[in-house]
Every structure is written in structure tokens, then in C-alpha cells.
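Okay, so here's just one chain, in C-alpha cells, the form predicted alone.
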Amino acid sequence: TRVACPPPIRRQRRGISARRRLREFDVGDRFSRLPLPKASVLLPLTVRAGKLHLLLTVRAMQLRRSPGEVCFPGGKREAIDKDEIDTALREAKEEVGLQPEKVEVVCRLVPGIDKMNHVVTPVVGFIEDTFQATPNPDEVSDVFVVPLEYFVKPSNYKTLPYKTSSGYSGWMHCFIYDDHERKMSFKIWGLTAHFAVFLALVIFGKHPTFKVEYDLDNLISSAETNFMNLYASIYERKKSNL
């Protein structure tokens, strides 16, 4: 007869295997010297009811850029930050009251590029399931969690076309997540969805129910190639405008 694992042991195992996978995909400071402005976001993972969840925020409506949109805690690098991890942890503390020492940072994943042409580094860290966010009302109007598996097996998903200022065109993921407990729906799209999907692909190592722009047999190399192609298109345009 099979004996069910007590929840703490099962939770621990889930976290251990996720950490191992994530460390294999750590890019370290490989992209830190690219000559574009830098930003970072924290992808906070927590285990609830034996499943990995991802914490997200909703930007305050009075913000000039992307008001009311779902994002991860994060922002632009400042002079006091020694690296991308520092930026992500400082911003998470400012936005949702998450103390840096309460985050177990595991890795940095392949960056993305936002609408302002910042190189945005996703920093992945584990937080306790008991964490209670205290949103800074100047920056954040809401905080919620989504099961990580939703980003490979969504119930409400579509793609949206986009074109960068440099003429690079493609499509982006768009998820609608219904939080039944709170009777609210959240639209998760753009770079936030891009990072969430990649994180889920890394940890679960299985094919999603929708198309992705990666070679799933060579996930890290195809992610780096995609990023460098996008970066090259933006950097070339910036140089030609000088």
C-alpha cells in the first residue's frame, strides 16, 4: 500500500525539484553588460496546498505608465543597486513590503525588453506561504497569487500581436485568470506573461496547451537566441538614430 506524504514533506519536495531546475537555467550576470538601461522584476514563488504559486501585483491607477496592469514587483535599476538581484529585492520591499531577507533568491533567468527599451531581468525567489503583502498605495492597488501551472495549462488564453518601436513584430501571451475566492478576474499579458510562461516551462518541463516561441528541447539556448535577436534589432535602431 502507498502511504501519502505528509503535506510539509510533499511541499518540501516540490520546492527542492523546482530549485534544482531553476539553477540549471541561471544566467548569472551574462547579460549585465549590454549597453541598454536596466530594470529587474522579482518572480516570487510560494507553495500553497502542495502547489507552486506565483505572486503578482496590480499597478496603481494613478501611475503614468501602464496604470491598472498586472505585473511583478520591480522597476528600474538605481545607483545604489549592486546588481539585478538588488534592484528586484529593493523594489519588492518598496511595493509590497517584502523584506529582502525573507526571499530565497534562486536564479536570474533570460531577460526581456520592455516598451521603454530597458533590459528587464527576472529574478526568481521563494517566499513563505505565510507572507502577507502590504501594498504601497502609490504604486500597487492589489496583490494576488496564481497557480504556476496556469501558465502552461490555462482555461482562458489568447495571443495578441505586437510591434516594437524598432519594427520587430511578434505576438504575446494573454491570460485571463479568474480568482474564484475573491470573485475577480485578472488580465496577465505582455512581458509579465512572457516571464511567467518561461518560468513554468523551466519548472514543469512539459509542453503547454498553447504555442510558444521556444524549441522546448533546447529551452535555454532558444530563449537566449530569441532575446539576442530582439536586443540586436533595438540596439541597431538606437545606433542609427545617434
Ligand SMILES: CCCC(=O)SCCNC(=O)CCNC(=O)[C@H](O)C(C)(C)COP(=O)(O)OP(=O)(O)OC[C@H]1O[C@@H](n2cnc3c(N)ncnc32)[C@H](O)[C@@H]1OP(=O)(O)O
Second form
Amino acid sequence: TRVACPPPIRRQRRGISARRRLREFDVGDRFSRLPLPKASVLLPLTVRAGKLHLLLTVRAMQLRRSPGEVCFPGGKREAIDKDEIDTALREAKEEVGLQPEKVEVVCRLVPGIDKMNHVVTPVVGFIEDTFQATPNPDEVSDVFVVPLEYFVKPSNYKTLPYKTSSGYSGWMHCFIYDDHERKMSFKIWGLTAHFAVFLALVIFGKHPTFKVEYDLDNLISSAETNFMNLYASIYERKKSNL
Ligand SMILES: CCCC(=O)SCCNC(=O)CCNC(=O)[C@H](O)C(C)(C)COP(=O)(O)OP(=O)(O)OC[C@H]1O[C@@H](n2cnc3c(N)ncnc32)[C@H](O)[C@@H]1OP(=O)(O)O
Ligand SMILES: [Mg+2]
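Alt. form predicted together with this ligand, vs. the form predicted alone above:
Everything in the complex follows now, all chains and molecules, and the chain you saw is the first one.
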């Protein structure tokens, strides 16, 4: 007689193929020596009702930078951090009470660059579905989860134009996510949306319902080229200001 696969095993299988795809995209320490200040974010993945979800935070209103914006747990590198993973785990503990030993770190993805010209490394890790966040009110006003699939198949999406101080112009993704259970809406845009979309593309390997800045047949190399073009525009500008 055939016995139906119990939910925990099915969940594990989903996790295994996601992990395998993520490892193919691991950049390791390839971007670690770029001469710009560093920051890291943790992209915490969790399986709820059999589906991958991403945990996000809302920044406290009293923060000097980006108050009230949605972002991943994360922050600037400190001298005690030995690498980008250390920074992400330390910040996640400080901001949402996530113990580092409760995170199964899988990879580092291609970095992004924030408004203050930090190279921001996304660190991807699995966390338990039972994790209950304890937001640090100095830095975080709310914590919520979004199904990862929303970042390839959103119901409320638009693009926003932007221009950096280095003269680099482009557009950003902007998602409105309605959390029906909590009767709340969250606006996820900019660098945070950029990381969430890339993660969803890596894991699902399918075309999103909106236009993206990558060649989807060469996702790794086009992501690296996009980053290096942005980095070069900032680096050139810094040099000419010296
Ligand atoms: C060109 C793209 C730009 C955009 O995309 S804007 C669009 C939407 N917004 C986003 O996507 C958010 C993107 N930003 C980020 O993810 C983060 O800012 C980023 C880059 C990871 C940097 O991390 P932060 O969280 O800003 O840095 P951080 O965590 O190290 O510090 C935040 C501030 O908190 C302060 N802080 C730290 N511990 C504290 C404590 N115990 N009590 C009170 N304050 C505390 C800390 O000093 C810092 O303040 P400040 O920023 O230096 O004024
Ligand atoms: Mg932070």
C-alpha cells in the first residue's frame, strides 16, 4: 500500500531544491574587497502552509535614515564582524531577536548599493516556521511575512523612476502587499524589492509577470554585470571628487 507523504517531508523536499539553486548563485567572498563601506541584510526564508515566505521589517519612525520603510533585518558592518554573514546575523539578532544558531545560512547573493553608497550583501538563510520575532522598538516597528511567489506574480505592482547622486538613472520595483489576515498593506520598493525579486527569480527560475533588469537565460552573469556597472558609476564619481 502507498502511504501519502507526510507534510514535513514534502516541506523538506521543497527546501532542498531551493537550497540547491541558491548554492549555485553563491558569490562567496568575491565582492568582499571592493573599496566602499559595507552593510549586509538577512533574507530570512521560512516555510508556512507548504510555501516559502520571506520575513521583512518596517523601520522605526525615529531612525535617521529611511524611517518607516520596509527592509530586511540588517545594517552596517562593524569591526567585530569577520564577514558579511556575521554582519547579517548580528543585525538580525539585534533587530528582531533571531538567534544566529537558529539560522541555516545558505549563500550570499550579488550585492546592491544603497543611498549612502554602501555595498549591501544579501545573505540568504532558512529559519524555523515557529520563529516569533521580538522587534527592537529602537529600530523596528513591525515584522511581517510575504509569500516569496508574490515577488514574481504580484497583484499590485508598479515601477518608480530613480536617479542616484552619481548620475545613474533607472527604475525600481514597487510592490504593495496586502496582508489580509492582519488587514494591513505594506509598500516594498527600492533595494529591498530588488533583493526580494532576485531571490524569487533564483529559486523559482521562471519569468515574472513584470519586466526585470536581467537576462533570464543568464541570470548570474547579468546580475553581476548590472552590479558592476552601478558600482563603476559610483567609484568613478568618488575618484573624480578626490
Ligand atoms: C538606491 C536605493 C535606495 C532605496 O532603495 S530606498 C527604497 C526603499 N528602502 C529600502 O529598500 C531600504 C534599504 N536600506 C536598507 O536595507 C538599510 O538601510 C541598510 C542598507 C541595510 C543599512 O542598514 P541600516 O538598518 O540603515 O543600518 P543599521 O541597522 O546599522 O543602523 C540603523 C540606525 O540605527 C541606529 N542604531 C543601531 N543600534 C541602535 C540601538 N540599539 N538603538 C538606537 N539606534 C540604534 C544606528 O546608529 C543607525 O543610525 P544612522 O543610520 O547611523 O543614523
Ligand atoms: Mg538595520
